[in-house]
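Take a look at this single chain, the form predicted on its own, given in structure tokens.
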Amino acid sequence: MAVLNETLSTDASQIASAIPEMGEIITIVLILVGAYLIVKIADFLLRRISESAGRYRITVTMVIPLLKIIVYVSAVYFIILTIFDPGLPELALFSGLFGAAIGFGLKDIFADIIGGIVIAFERPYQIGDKIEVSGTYGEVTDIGLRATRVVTPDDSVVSIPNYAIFQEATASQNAGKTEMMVTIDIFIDPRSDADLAMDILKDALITSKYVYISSTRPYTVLMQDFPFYRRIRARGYVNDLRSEFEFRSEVTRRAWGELIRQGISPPPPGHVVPNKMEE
């Protein structure tokens, strides 16, 4: 009985030592507030700097998620030092409580945090990239510890859990570059002059104010015949991926204006063209 009482007394002493005092609580709050302010200020400054960095805009913004992880992990480390002496018994007690917390409901949060770390270091996508994941397409505006925020073309903000990186295929349209390939399709009557239509679409593409052409960023214009229409496809790089839809709209509008003037018409009525073409 004496041994049992001694054991219970020791456990109670360990638990009591794990409960922070008022001074420690104030220190923890200050650490959390400080970490939050550091992240917010650094995020604001880096985004301002990235806007003036030209082609290095995305390279600058990729520092943001790394900074968040470093700051928040450092904050957790200092909080642990505040509550515990870094001895083996306290470390074992903390590990047990942490493991129990994960088992009882924090496993999804833990998976999100691990996913955030993987995204920060492996960089399958970065802030500023155009990505498609879980059926959502848009621009990455923030990579947090738990979720990635994506702004869709209709200006909706979608939060995608970071653990989706382990379960879903993720496509990055620009792979960290500011320029991005855009595919523009035009469908014309199968009896139309295909060579003339290709020249018109090419001219509209290469004279666009949004286009970016270089030896490593070429453009192509191709034609393919289908039973009831011809597809004229242009592929070119937009100089800033944020102008993707303006680029597509401008080239399409100018090309159709000239096609109509040259007597080239759309496919006959009653024949539906696909919304998304095969490669």
Contents of the next structure:
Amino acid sequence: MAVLNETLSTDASQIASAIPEMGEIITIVLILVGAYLIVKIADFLLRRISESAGRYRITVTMVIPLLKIIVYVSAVYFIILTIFDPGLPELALFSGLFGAAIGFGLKDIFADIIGGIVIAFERPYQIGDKIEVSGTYGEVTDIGLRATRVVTPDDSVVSIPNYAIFQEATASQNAGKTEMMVTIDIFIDPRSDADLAMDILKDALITSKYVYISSTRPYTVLMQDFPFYRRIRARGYVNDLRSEFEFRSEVTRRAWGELIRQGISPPPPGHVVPNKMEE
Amino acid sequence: MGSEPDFAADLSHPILHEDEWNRITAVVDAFENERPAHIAVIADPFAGQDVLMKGLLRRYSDRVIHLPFFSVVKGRDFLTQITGHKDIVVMDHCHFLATRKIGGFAMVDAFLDHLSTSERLFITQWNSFTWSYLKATRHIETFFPVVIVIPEIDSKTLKKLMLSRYTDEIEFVAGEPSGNDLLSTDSARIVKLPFCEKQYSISLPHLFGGNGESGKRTGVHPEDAEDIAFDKIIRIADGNYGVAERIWDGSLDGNTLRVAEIPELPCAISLDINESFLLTIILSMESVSIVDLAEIAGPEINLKQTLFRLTHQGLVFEKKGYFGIKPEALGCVKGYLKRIRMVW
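Next, report the structure of the form predicted in complex with its partner chain; the form predicted on its own has already been given.
Once more the chain from above appears, this time first in line as the rest of the complex follows.
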């Protein structure tokens, strides 16, 4: 009986020591606020620096999620140190509570956090990339501990849980580079001069104010024949992926202006032109 | 055949671009009418390429057909001028053969067609930014087996060039004029920022010293003041001969040059896409008329407003309807446009 009482009193004292006092609560709050402020300030500064870094823009933003993880993991570590003496019984107790919390419904959040760590270190995509995941296409504006925020072309902000990295195929259009390949299609009447149309589209592409061309970033112009129309497809790199749609619009507008001037017309009405790119 | 004068006799600047001159003349002297090794001389604006081209005209005057372009070429008439028995064609400012618009490559294509079948030796001079653009878009380098890039000059070369102009001695003063030298800035710390190719100089004030009228009184030997002055000019000019010459001329007060009074040019450009594009065109063409700019810009760009903003920011100047990059803004403009990859 005496042994039982002694065991109970030891457990009670351990639990009591695990309950933070007022001073410890203030310390914890300060650690959390400090971590939050560090992350926010670093995030702000790195984004500012990235804007002046030109082609290294995305390389700089790559540091942001990594930094968040380091700061928040450090904050959690210091909180644990504040609450417990880092002895084995306390760690066991904490692990038990943590495991129970995960089992009782935090497992998704935990999976998201692990996903965030994987994203930060493996870098399947980075802040500033254009990605397609879970049917959502857009620019990554933030990689948080729990979710990745993506801004779609129509300016909607979509939060994709980081856990999706384990389940979904993720396509990055630029893979960390500032430039990105853009495909531009125009469809012309099959009776029109396709060679001339190709020349015009090529000129419109390479003279665009958004284009970037180098030996590793070439452009191509291709033609494909369909029953009721011909498709002229140009592929080239936009110098900053944020200008993807402006690039496409500018090239198309200028090309059509010249095509019409040269007597090249769109396909006859009544024939359906695909609005989605084949292949 | 051309006469055999020495290097100094051919060129107005006996020191500038000697290696490049030797390379060109070696190619020309080895030229026989079969398989000419056409030459492309590539240079930034104001880099001193005219010295080479004039030297060639002088040295091979009896062999040369000279075709200088002064504005955008709009007809193929220039090709009809390449006639007669002369075996070398020297073409200045070939960047005017291409225009960055739909159908804007017709003249350069016609020229390259002509060059491909000609037995003459073509010596052509191109703006480096147009050359890079045509290299990426038209593979123009494949037509020119000899490509000579005009390099940046160093401060020693600049010193020789500038001092060779004067018979009287130039006095170099390290500090501020008298009365101003409590915080004189006769030394500077060179700082290189991340992601930025340009170096910045932070002047370090010193609180001692006399009236600073000479190098000795500021603790700097006059010969050191001379070197400091040329180092500073060449750094600000980014090694560009023409820009350095302009800074020199602007800083020289009679026979005195004060290091502290060589103006540091602040570089803080922030432009929208249309402004950047027009600036790219002006940089690539060196001097372009408002009519040609309007054709390139198209209806999407409000030309007058954009040019006003570029002029107002001190990046371009206008002279008789033609726009060019301000020499003192060249380094800044180059750095900015390269950073945003409007030029490459």
